[in-house]
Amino acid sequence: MSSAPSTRQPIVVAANRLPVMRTDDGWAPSPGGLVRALLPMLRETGGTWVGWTGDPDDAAEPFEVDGVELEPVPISAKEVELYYEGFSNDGLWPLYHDALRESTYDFDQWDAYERVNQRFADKLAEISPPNAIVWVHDYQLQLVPKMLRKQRSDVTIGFFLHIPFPPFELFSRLPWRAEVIEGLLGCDLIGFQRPMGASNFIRSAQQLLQVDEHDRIIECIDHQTRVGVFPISIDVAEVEETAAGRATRQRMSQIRARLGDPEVILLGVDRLDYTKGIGLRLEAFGALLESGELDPERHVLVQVATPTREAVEHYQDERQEIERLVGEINGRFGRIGLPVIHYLYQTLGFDELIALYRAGDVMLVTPFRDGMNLVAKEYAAAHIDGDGVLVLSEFAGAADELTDAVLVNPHDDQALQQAIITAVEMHRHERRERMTGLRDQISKSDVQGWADRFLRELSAAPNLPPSDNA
């Protein structure tokens, strides 16, 4: 697979965060497949990444990491509160995830969102070379494409939404719904994780702006906006290489021993987010212990909950509820020195995660709604032994591809319990057959292939004029 897109045009990436983190020795690339996929492309094309350093009121000058130019966009402490924690994560995030929590719609938050998006657009207009490709990422920057097009008609603009796009019936609750659609229609290409997201966006554009659309091409006044589906993936080779290492095998054995060498290790690895369904998963596990279908001497659950957005009240409430459930279930079914749920509220390193994946006999990925969920793909990639069972919510984007998982509706507590029992009791022959299917599927496209495909489509026919019937 090629490591660079089929274009000689320079690439400029814009995302809320720069792809780096501060260390004692300066700046280092952040972990994550997206960063590993895009940095080599930027290096090879002489591209640039535009984003926030992650520190409020940071006036960092442009700098270079691993041969890639980074252009910081400053965000004040007040804007972090209003634009990021407020409008992005207390307004858009719950709305885009099936309105699982009530969204906050606040004019001051919207004003900050507009202001920060304009700052990103101004920076992109300033630093993008002539005829550059600009690739904007995710829900924090949905106004940037239109703002940038007003200033730079020569650049080709792409946008990828990493989270779901909601149906019109939910999206129409947003007071600034038309402005968001108009912002995104500044693109030449908009990418979504699932066909459903693409269809939802097109319908919202038609309902709100009465645009013409055919074959996922929307006619705008001065250009055409194409809508595509590009399910994101992982760095399969890196996961497999780590999983095969001696250190991982040793750590996997240590993990099983520390857990008391149970017959079956069930595993959950999630950001601590109310969209992930962690609470219902714990309740299902507790109910199966109560009924005797699971045995605390033979079955244990490891739940990793990565801290996130700790200043947002919804997330504080979710943490309290999860920790209450863990304590309640352990209090009833644990033994001295051997809790039945091993709960980790912390961020684990990549190597430790891969060892956990290898140790896990059953992986529980049960979000209420998820754009993709790369944990599901990482688990399958890590199981180079060809064993293991994935229980996967049908509301995760990964369910479109990973059809050999045990698919489940997490809103149905009886179905969730049955899916867990099905996975735990599955015959070895069926486990291996299903895992082969999962691994075959994820090997078809890694994160590099995903990025290549998006950029090839974006650069294939930039700045198309509208058709005669627009």
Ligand code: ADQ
Second form
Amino acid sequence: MSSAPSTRQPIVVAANRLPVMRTDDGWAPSPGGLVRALLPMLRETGGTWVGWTGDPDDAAEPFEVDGVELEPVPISAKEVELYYEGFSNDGLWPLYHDALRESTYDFDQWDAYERVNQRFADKLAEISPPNAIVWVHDYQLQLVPKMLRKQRSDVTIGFFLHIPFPPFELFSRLPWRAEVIEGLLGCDLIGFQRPMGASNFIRSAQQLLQVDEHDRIIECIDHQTRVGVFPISIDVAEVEETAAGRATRQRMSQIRARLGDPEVILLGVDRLDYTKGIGLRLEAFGALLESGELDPERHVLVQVATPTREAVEHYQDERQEIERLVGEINGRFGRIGLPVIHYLYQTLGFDELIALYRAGDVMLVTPFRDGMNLVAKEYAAAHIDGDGVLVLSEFAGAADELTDAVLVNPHDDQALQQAIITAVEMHRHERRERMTGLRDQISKSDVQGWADRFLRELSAAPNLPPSDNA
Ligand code: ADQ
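The form predicted in complex with adenosine-5'-diphosphate-glucose is what I need now, so please give it after the form predicted on its own.
In what comes next, the whole complex appears, and the chain from above leads the way.
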């Protein structure tokens, strides 16, 4: 598979976190398709990754992992609270996900956000080689492009937003809305997951800064900013290879047996986040047991919830609610030794996750709003047997591509219950047809192709002057 973009310019990536985790004997690359897609590019172009180690007050020196230079940006414990848990995850995150929870707008948090963004920009300005391509990732670093352009007009700057960009009506609640748009307009290219994110952003830029836009190109004072749509994907080959392994097959049979050999295993795998719709999914499952449309002797649900952002109150509340629901439903419908919901509040290893996907007959991906949702794509890629049904929220970015899923509006409890029943009762022939469609779609675009396409577009027309000055 090609990993080289159509440029030999050095690539510098900036993301909140460095792509590594601490191990007993140093550092190892973090799991995940994004890291696997970007590290080889950085290695080949002599690039660098700039980010935080994940430990507060960590003053780590630059180091190398897998032949890639890593430049740590220190973040203090207080800044973790204000910039990361506060402004990013208690301010922007709910706002960008349809304001599903009340956002906190706090000046001290904003101040820390600006300060940490400036630190990232300063580090990028210091270490980026002449004419480098700088690729900034996600909502924690939206001010970096403008701050970097001010210091380094020679570099080409791209930004990819992994989460949705909200409609102007919501975005305009943010007290620092103009500053965020100005920050992003420091880019040569801004990428979104869905067309809706791109048009929401353009409309906000027009409303707040009266910019001119044509064909997704925004005219700025000294350059143009292009806006594009780049739906992210997964490392399809890696998922398929793991899914095909003997160990996975054995583990899959073991999982089925441990669950009491039910007729249908329903599965949910999410970070424990209130955007993922886990609670409504559990309620729908409970209601179907109650009505007798599902039978605890034939149908079980495995819900894996990854611990995340545990210091933020909305996340503590969400966990309590989910665990209350699991207890309630198991108390009512479980039997000795055979709960009807198997709930894990854990981060699983990749191999175990793939075995679970393979064991899952029906995958429930029902977020209220999600940039893309990689779990949906991983499930289809893991089903090398060509069977299995994906129930997918219309509000996940993945719904644009995965049209062979059973698409559902998760806000509609009746529709959600109906979608679960449709999936459970689907005839084998239709299941196989739909899974073929899902797998065809996924095989067309993996994470490497996504990164190549973004970098190709970014390097195609670097630092264009605005058209009226040209
Ligand atoms: P997330 O909100 O984290 O990502 P998602 O896209 O589903 O959501 O990615 C989660 C990843 O974590 C998947 O690769 C999955 O395999 C893994 N994972 C989940 N639970 C796990 C567990 N218990 N153990 C181990 N691994 C687990 C954000 C956006 C998404 C967008 C991605 C990528 O919110 O919308 O798709 O970035 O752009």
